[in-house]
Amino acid sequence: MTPPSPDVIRFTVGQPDFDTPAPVVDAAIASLKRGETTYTRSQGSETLCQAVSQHLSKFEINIDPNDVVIAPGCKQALLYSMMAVVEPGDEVILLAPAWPSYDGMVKLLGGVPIHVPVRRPDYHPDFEALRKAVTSKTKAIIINSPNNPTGAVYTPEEIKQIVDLAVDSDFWILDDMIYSTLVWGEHNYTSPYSFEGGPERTLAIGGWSKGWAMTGWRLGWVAGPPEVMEAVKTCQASSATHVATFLMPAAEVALTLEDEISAMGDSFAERRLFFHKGIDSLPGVAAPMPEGAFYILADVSGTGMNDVEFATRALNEAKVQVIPGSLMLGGDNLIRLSYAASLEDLEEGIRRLRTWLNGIM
């Protein structure tokens, strides 16, 4: 795909616009200088697995460090998790519109993705639709809260209902918690581990990419019940062996940081309010207030254009790039916008979109 010209404002990039915190970079350099470049423990160093276990305990996820695997990115952690529990023909429920890689991974393993539309306009789970989607072939549900692409953060009551449904119908919960530290609404991220029946059927999957501005470091984790984690360990040992040895001390340092992470969070919280006000005020565009992560999913049907036409014309005529929602099942007439950009770019992008829409409507 050809990248847009330099004069385009991009609301498409799903990564923090911050540098990785200096203490993390320094720790990786120090590890290299110590010569920590050889093979090591496949699931991750004992101290890093302990650090992840301690981090997870902040969310009421109490897991033995031996049941933690450090993977080459959250995406790989998700794939390992699916490899451990999904067999050909198994159905996996996705809350639609869902991050497209879920669908691809399920199909890669011979599973059948079942896209269940979320509730409008807040993009929270539609439990009547969820219950109807469960069959004897249902093997798992993938949840992502805070959510990409919707920005929704599911309530504790909603997570409990998901756990209850999984218990009643005996299926796994794959909890993609990659945005768990990026919450701006009234309720925090809630893990299925918080509720009876959750710990024995939930895999907690996350990583350093979003909350610590470490997308290119490719570091993620999987944690869960011992029996399924043995399968995850086999997947890791048989494929990647382990993540880069010299990155593990840096990942430990990242989990100890507070001021740097808080400063990033405060910045995103400020941008959320500014960006939502601007996007929701555009002619023919409607968007609920995002509750977490750094995305807005806006309905553009009021402009008289579908999402693909809107995105194409916005790029060509307003020099603003957005993602058409119909690239994801259940995303028709929606566009995803990332506010992981400077306030100056957010302001200029909104100005361009408003000028363009006022000129054609």
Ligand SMILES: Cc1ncc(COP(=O)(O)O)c(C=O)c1O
The other form holds:
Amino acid sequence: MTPPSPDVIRFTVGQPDFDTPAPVVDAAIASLKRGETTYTRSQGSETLCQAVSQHLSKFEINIDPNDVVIAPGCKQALLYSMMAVVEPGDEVILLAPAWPSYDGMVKLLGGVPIHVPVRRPDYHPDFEALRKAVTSKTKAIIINSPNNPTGAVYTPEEIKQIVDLAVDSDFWILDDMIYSTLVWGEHNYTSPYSFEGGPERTLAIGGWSKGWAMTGWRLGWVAGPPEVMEAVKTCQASSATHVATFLMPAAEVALTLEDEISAMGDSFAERRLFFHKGIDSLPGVAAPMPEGAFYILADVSGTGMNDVEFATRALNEAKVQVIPGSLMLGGDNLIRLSYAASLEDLEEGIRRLRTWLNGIM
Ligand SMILES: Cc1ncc(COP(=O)(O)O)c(C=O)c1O
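Okay, that is the form predicted on its own; can I get the form predicted in complex with the named molecule now?
Zooming out: every chain and molecule, the one shown earlier first.
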């Protein structure tokens, strides 16, 4: 995508618009000053693995700290997880439209991504389609709830149905829980670990990027059953070795923060309501209320434009940048808008889109 000029309002940014909380930054500096700059334990420091294990227990995910690996970002954690379970020719189910990196990673490993469209208009799993997509080659499903790009948060009943399907057809669940603390709807993030059959076949994959405003720190985790975690440890030991030593005490501090995290959450929750009201009331645009993360996925077919035309003209004529959904399989006629922007920018962007659409429709 061409970088927009400074007068463009960008609803494309997939990262919190907050600074990393100061205690986290201070902890990294203190670690550097203590000289913690040498090689260390490959899977991550014992205390950080313990802290992640304790954090996961808040979501009913009970995993021994020895079965936790700290990876350079959730993205790398996802890649390790796939390297550990996917063999060439294996099919991996994605709920479409899915975050594009999953497709790329599955293909990188010789696997075959199977995109199963989610239900409209609420973007929750379509279980009839899911059941039809399962074959003898299905090795895993990747789920992400709260979801990028849809903003959906799957219900406990839906997660249970996914676990049941995985148990019946014997495949892995790769649970990308990167947005698990960013939930604004009626139900919280639910882990497959909460249901019988889940713990033996689920990898809990997450990180600090979104919930703690730490995208540039490149810190993530994988946690799961011991046999598969041995393979994940080998992936890390044979590639990154470990994440930067002096980042680990800072990641540990992040997991202890409450006030800073809830302040960011309150701000996102306020913007979500404001932004959804504005976007959903634009002529020809319809969007379900997002339940989590900081994205709205809106259907623009009522404008008479497809998503690419909408995104191109919105940029050129309204000076607002959005992501066309057809960059992802199953995203035709949809645009993704991020509300990780100031309230002023959200308001101005909506105003520009409204003026533009009123002028052309
Ligand atoms: C669904 C999803 N998973 C994983 C990531 C990557 O997280 P990280 O920056 O920790 O690698 C992103 C980032 O956009 C994402 O949207």
